[in-house]
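First, one chain by itself: the form predicted on its own, in structure tokens.
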Amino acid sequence: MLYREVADFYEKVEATTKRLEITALLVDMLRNASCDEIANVVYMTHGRLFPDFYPEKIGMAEKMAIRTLSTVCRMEQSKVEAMWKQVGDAGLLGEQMLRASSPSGLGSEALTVNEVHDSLSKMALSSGPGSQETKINLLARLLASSTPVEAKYILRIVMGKMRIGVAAMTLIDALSATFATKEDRDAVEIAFNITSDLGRVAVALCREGISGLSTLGLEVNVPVRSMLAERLPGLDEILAKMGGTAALDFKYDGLRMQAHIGDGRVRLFSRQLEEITDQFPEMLNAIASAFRGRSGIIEGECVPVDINTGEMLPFQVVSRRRGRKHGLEEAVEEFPVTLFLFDILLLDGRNFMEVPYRERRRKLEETIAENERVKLSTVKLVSTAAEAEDFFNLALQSGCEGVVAKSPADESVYQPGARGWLWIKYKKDYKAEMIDTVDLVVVGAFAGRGRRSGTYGALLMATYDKERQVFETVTKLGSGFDDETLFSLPDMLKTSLLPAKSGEVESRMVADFWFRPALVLEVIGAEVTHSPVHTCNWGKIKEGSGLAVRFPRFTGKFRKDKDAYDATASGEILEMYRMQLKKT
């Protein structure tokens, strides 16, 4: 498949926001694609080369694409360099560069969608010494064969930015309806959510249809889409939706951690699937020796622990272990962490994803011996509200956040990448009226005033419709931020500024900036009311009206383990909503 027929398909799906639409045009494009190619093609339109765990990236900077677009256009740097900052789009920027240096606008070669992707992988793996220079060469001569709209999509995959609209579930929707059926949907989500790998989950569609994803199971390496909670407000409604019997299980404040123990190692993966693993060094030896079994997968917070006192510490200290590269031995000494784990997923070749909850739980107990930095979540059965409050209690006590109750019934599986009842989380902040903090997404801003000048005033924020893959407003942001923190913003925000509103987002009001939706925020409310501007959930309680959260602040918590797809959904608003019509 030629590449150029792939960059055609992209400029129809920038063009429309309507998602049926986008969904038959990537139908039309899979359908051209062959089982050698297409794990490439969705890779591509996902703004990605590898499955997101794989730590492999482009890497390239601003400064190394504008040399080499100045190169090969034959044009100044500086020149390059201020049509850039004009553009603010590498792909815009790229696409009017070859159509005035190349009339015609057709690239010397008829590149295939294998060779782009062959070539934009070396540019990913190269390393060490002079890999700068060859990055820059091969870019060079990818866009020297390109035509000025290739060129468009070839720069926005190498600076990650592809800007057309396309999440994974719509690539799932699109593969369902390319090789299965619509009832067949949610069993590509699930082989999705397990092995985390799109072009894996295309080839076995192409290869052998819905049949082909049987061979797609757990595997050691391959991080899993972490199971997620709902939410109630009370314990005695949270023990009623579980039949009158809830497994309480301690909600700790830390990193969500999956270790993966096999072939005579340990590697560590984060929710948003990162590999972890350097960050947390002397956690490999602490879990080898934990661990009773040859291989397996298993799940736990990992939280940091005050070295005077033993007591938990707040997420933001073990915040501080990640990214670094340098310093980590004193990062290692100054915020040590213990990791207390609450599931088994995978033991010695044994799927325990489709067994109850109760079982994996014996199981995980029979398989961990605690040490010092390992140990178990602490967990009580609790059949009645007054040992629900003191089990609560307890865990507030302990530092932790609350708590998480489990279904101990026959159906108790764990679900990959699922938000469902089989989980509910209960945490302190449910004394307030808004009965939880919330994750919500930067997706514009607006200019500050006064002693605000030169940075944002508020921010506008956002909840995703899963169901519609939208981002829709939901509050304005500007309670909550130290100095600080508030004039960072713009430098932090800096890499997803666009010129104009993204199409992934809906919103009544007119921001002063527009950003790609990236950034994730906690932020605690007074409660949840109608809005007559902001578009989460709009018209589903009362006609012309959405839903907002009123006196928001933000809590000082950057969520730099979720991605924007897994913020706070529309109908979780929804369901806040609800419950505070319950408690009045």
Ligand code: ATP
Given for the second form:
Amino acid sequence: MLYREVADFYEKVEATTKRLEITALLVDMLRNASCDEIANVVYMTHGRLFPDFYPEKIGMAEKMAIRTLSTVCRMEQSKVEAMWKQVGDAGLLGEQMLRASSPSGLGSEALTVNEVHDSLSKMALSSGPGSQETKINLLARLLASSTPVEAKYILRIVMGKMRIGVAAMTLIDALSATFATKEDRDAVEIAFNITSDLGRVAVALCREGISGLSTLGLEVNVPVRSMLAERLPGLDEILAKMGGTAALDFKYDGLRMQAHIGDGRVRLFSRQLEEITDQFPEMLNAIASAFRGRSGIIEGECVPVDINTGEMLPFQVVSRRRGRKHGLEEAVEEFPVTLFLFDILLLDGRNFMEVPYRERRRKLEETIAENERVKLSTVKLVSTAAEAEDFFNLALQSGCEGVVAKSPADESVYQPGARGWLWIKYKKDYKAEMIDTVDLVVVGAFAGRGRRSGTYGALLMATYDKERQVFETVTKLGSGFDDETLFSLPDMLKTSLLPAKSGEVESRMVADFWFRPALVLEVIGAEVTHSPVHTCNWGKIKEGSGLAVRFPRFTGKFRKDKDAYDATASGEILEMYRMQLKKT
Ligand code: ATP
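Now show the form predicted together with adenosine-5'-triphosphate, given that the preceding structure was the form predicted on its own.
In what comes next, the whole complex appears, and the chain from above leads the way.
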């Protein structure tokens, strides 16, 4: 398949925000790809080159892209730089420049999808001395053979800013519609949740249709998308929801960690599927010696512990360690972490995801010999509200933020990537008016006045509507920021700045600045109320009205572990609103 054809589809996709239309366009595009190309088409349409859990990113700096464009289009670097500032989007600039300059290679043989992917992969994989030149040469060669529209999308991928916004769930819709039936969609999503690899799912479907998915199983070193928890405002409600009995598990406030053990190695993955093995060197031997099998996948929460008192420390201490290369040794000594394990997904080739929770827990206990760094989470089966309350208080006294109730029923399987009622969380903040903090995405901002001139006066925050795949505004956030944070916001948001509102955002307000939805902030509010200006759950409770978070305050926590699509879902705000009504 020619990259030209793919780029033409992207043009059409970019021109609409309607999910059904986008899906139909994607189906047409996927039909044209062969099984040897489809993985690459899928990755690139998702704005990537590889599955999410691969660490390789192209990581081309703005300066290098400017140099390349200046060479290819034979224009002075300073001029390209000035135009870049004006246009603000590498893709659009590249498209304009190629239209104007018709570089030497134009008219040469058309690029295929695999050729483009191959060159971009080489760019991503090249590192060390000389890698900058290699990247520039590879990009220059690609651009010299590109049409202006092809160049637009190549440059966007290279800069990590593919903006056509095809989310994983839309690609799953399209893959199901292309290779199977609508009814098979769930099976396709499950295959993605297990493999975390849309490209692999696409190849299996292309080769053998829906039956091809049976070849995709759990594998050591391939991270599984994590199971998530729903929330309820009371322990009695949780017990009722779970049929009278629940296994309450301490809710540790740390970093979720999935440990993969196999071939004598331990590898660690975060909830974002990012490999974090190197950041926790002290855990590798500790896990290997605690694990009594040959290979497997286990999951838990990793928490920093005070070396003097043995007390759990706030989560921020671990997050400071993430991504750190220098000073890691000191951090390991100063803030060693302990992993509290709560689940097992795979053991010596046997898949435990389909096994009920109680049996999984038994297996986990059999498999783990606790040591100083690796422990089992504290769990208790409770059947009365009083027992549950006592256990919850014990969790708080032990430094945890609450409990996660796990259903002990036979159907209580591990649901990868899903937030369902088999796990329900209950935290101490739920005793406040609004039952939980929410994680909201910055989609816009209003210029600051007075003491805030030079930065933003307020941020326009949104939730994500998973069904319609749009971001809906839910509040204007202006409090809870210290001066340093407040004045660093423009810089922090610089790379997400857009010339106009993103097609993925639905807003009735007109902001002074618009951003690509990316940055996620933890926010606590007083309550969820009706609002004529916010689009969150528009018309669902009352005609001509949405829901808003009233009196929002930033808690100080940037949720760097979440991307925009993992932010609080609009459906969760609706649930919170309903729970509030029940309480009053
Ligand atoms: P929060 O808003 O509480 O930080 P979240 O939005 O990051 O939660 P949730 O699904 O809402 O994610 O809460 C579940 C998270 O709680 C898990 O991802 C895991 O990191 C953490 N956790 C801590 N202890 C446990 C436990 N015993 N069982 C399951 N998850 C646990």
